[in-house]
Structures are given as C-alpha cells and as structure tokens.
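Heads up, the chain below is alone and in the form predicted alone; it's given as structure tokens.
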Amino acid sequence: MSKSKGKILFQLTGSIACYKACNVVSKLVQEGFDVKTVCSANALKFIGKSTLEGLTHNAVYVDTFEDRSALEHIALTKWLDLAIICPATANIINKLAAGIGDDYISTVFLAFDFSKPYLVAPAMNQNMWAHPATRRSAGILAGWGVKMLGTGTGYQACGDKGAGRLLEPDAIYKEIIKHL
C-alpha cells in the first residue's frame, strides 16, 4: 500500500453541485490522497452515502450523535492536513460566521486548528451569493483565515445566469493542491 499524499476532510452541503464535488473527491483519491467525508443531511438529498463510501473507501460522517461519533469531530480536526467545504451553501457560510455549531460540519469548524488550511467553495444562486449577509459572512470567514474560493459565472440550476456557481472540479482540485 502506498503512502498517502495527504489527509483531506471533504465536507458537502445541500446543493445540486454535489455531483461536481464527487468528481473532485474521486480525483483526490485517484491521485493518492486519503479522503474522509462529512455530509450535511441536505447534501444526502442530492447524493448518497454509498457514492462517497465507494469513492473514498471510508465511512461518511453525518450525525454527531451516531454511535461512536460523539468526539469524532475533534478527532477529524487532528487527523486532517486540509479541510474543505464543497459545495458550500449560503446557509453554511452564514452559520459558520455566526459561530453556530449545531451539526457535524459546524462542530468540526468550531474545533478546527487554523494552523492548517480550511477552504470554502461556494455554490448558490446569484442573489444568495450577492446577499449582504452572505458577503459579510464570507468576509468574516476570510478574516479568520478561511480561504474563500471564488465562484464560477454562468447558467445556474434555477435558470438564472450569474455568479455563484461552484467552480469546476479541476479548479477546485488545483486550489486544494496549492494549499497543501
């Protein structure tokens, strides 16, 4: 068995862009990274746990109160070399900036050691991305040391055209490599 190139905690929130995130996860594993995933309950409305388990060969973390998971959010922050939320909805960006820790992703964030890289890849409707609360929250997170990745511009699932699309998988992969 070959040595891992690095340990990545890949966190997914509820967005149609989860399908793009799976492409990034697959590429990371193929390139020799050890990837563990955390999903919000809403992310699992777009993709299944089986998909991520098949891609990573690791269990998917969803509920902080599952058996043997009570302290796993702490253990994961110690294990990882880099954390990323991809796709990151307006909800999670605003929640993290407010310091709310009521699910797996937000408790991992509150336990995070910011000497390691933490990336956020936004994905949402153009109006949600432009909303003053989301813009303020993105600024707060950046001020705390979170690397806010840009967004793509173009056709959105709702039919709108504009900023807010998840970056393409290759661009996200390159950002991860750059920050490791």
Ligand SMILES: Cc1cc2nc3c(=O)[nH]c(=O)nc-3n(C[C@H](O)[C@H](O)[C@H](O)COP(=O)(O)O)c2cc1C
Given for the second form:
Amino acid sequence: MSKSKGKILFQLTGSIACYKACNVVSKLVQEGFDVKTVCSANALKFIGKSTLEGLTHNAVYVDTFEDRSALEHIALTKWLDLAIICPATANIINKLAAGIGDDYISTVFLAFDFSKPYLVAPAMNQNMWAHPATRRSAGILAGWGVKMLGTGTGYQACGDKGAGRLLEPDAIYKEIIKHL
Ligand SMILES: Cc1cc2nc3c(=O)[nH]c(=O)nc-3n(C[C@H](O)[C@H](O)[C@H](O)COP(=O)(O)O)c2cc1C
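What does the same protein look like in the form predicted in complex with the ligand, given that the last one was the form predicted alone?
In what comes next, the whole complex appears, and the chain from above leads the way.
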C-alpha cells in the first residue's frame, strides 16, 4: 500500500453545498490523502453517511457519545495533519467563535492543537454571510489562527445572487495543499 500524502479531518455542516464538498473529499482520496469525515446532524439531512464512507473507506463521526472508542474526538485531533470544515454554515462559525462545544465538530475544535492548520470554507446565503454576528465570528476565528477561506459570489440556491457561495472544489483542494 502506498504511503499517505497526509491525514485530513474533513467536517461537513448543514448546507446544500455538502454535495460540492463530496467532490473535494473524492479528489483528496484519489490524490492519496487519508481522509476521515465528521458530519453535523444537519449535514446528514443533505448527504448520507454511505456517500462519505464509500468515498473515504472510513466510518463517519457524528455523535461524540457514539459507542466506538472512548475519547475518539481527542484521538482525532492527534491523528490529523489538517482539519477543515467544508461547507461551514453560519451556525457553526458563530458557535465556534462563542466557544460552544455541544456536538462533534465544536468539541474537536475546543480540543484542537492550533500548531496544525484549521481551515473553514463558508457556504451560506448572502445575508447570513453579511450578518454582523457572522462577520464578527469570522474575525474572531481568524484571530485565533483559523484560516478563513473566502467565498464565491454569484447564484445561490435560494435564488439570490451575492457573496457566500462555497468556493469551487478545485479552489478548496488547492487551499488544503497550500496549508499542509
Ligand atoms: C434547504 C436548506 C439549505 C440550507 N443551506 C444553508 C447554507 O448553505 N448555509 C447555512 O449557513 N445554513 C444553511 N441552512 C440552515 C442550516 O442548515 C441550519 O442553520 C442548521 O441549524 C445548521 O446546523 P449545523 O451547523 O449544525 O450543521 C439551510 C437549511 C435548509 C433547510
């Protein structure tokens, strides 16, 4: 078996853009990265665990209290070379900036070793992206060393046009490579 190019913890939250994020996951695996995924409960309303398990050949983490090995969320922070949330909802960005740890993704974030890269790829409606809470939270996260990726501008699923679209999969892949 060939050597892994790197270990990526790929975390998805509840956005329509979850389908685009699957292309990034697939590309990472095809290029030789070892990828483990975490989904918020709401991400699973947009894509199924089977998609991510099939793409990564690894189980999907959702619930910190799941009956697997104890303290797996801590072990994951030690295992990974880079963590990314893609797509990142307005909710998770605001939640992380408030220091809340009430689900898998936010708990891993609180236990994160910031000598390693942590990327956030936002995806949301233009008003959610422009909201003062989201603007402030994005600034807080950047101040803590999180690499806040930009967003694309254009058509949004709700019919609006504006900022907040998830970057295209190739651009996200390049950001991951750049920060490894
Ligand atoms: C159809 C649909 C699409 C949504 N798309 C987004 C989105 O792209 N970005 C976002 O921030 N919230 C979006 N939401 C709202 C989030 O899913 C909602 O805030 C949820 O509580 C986020 O949970 P999570 O961050 O734990 O995944 C969407 C909701 C629905 C019903």
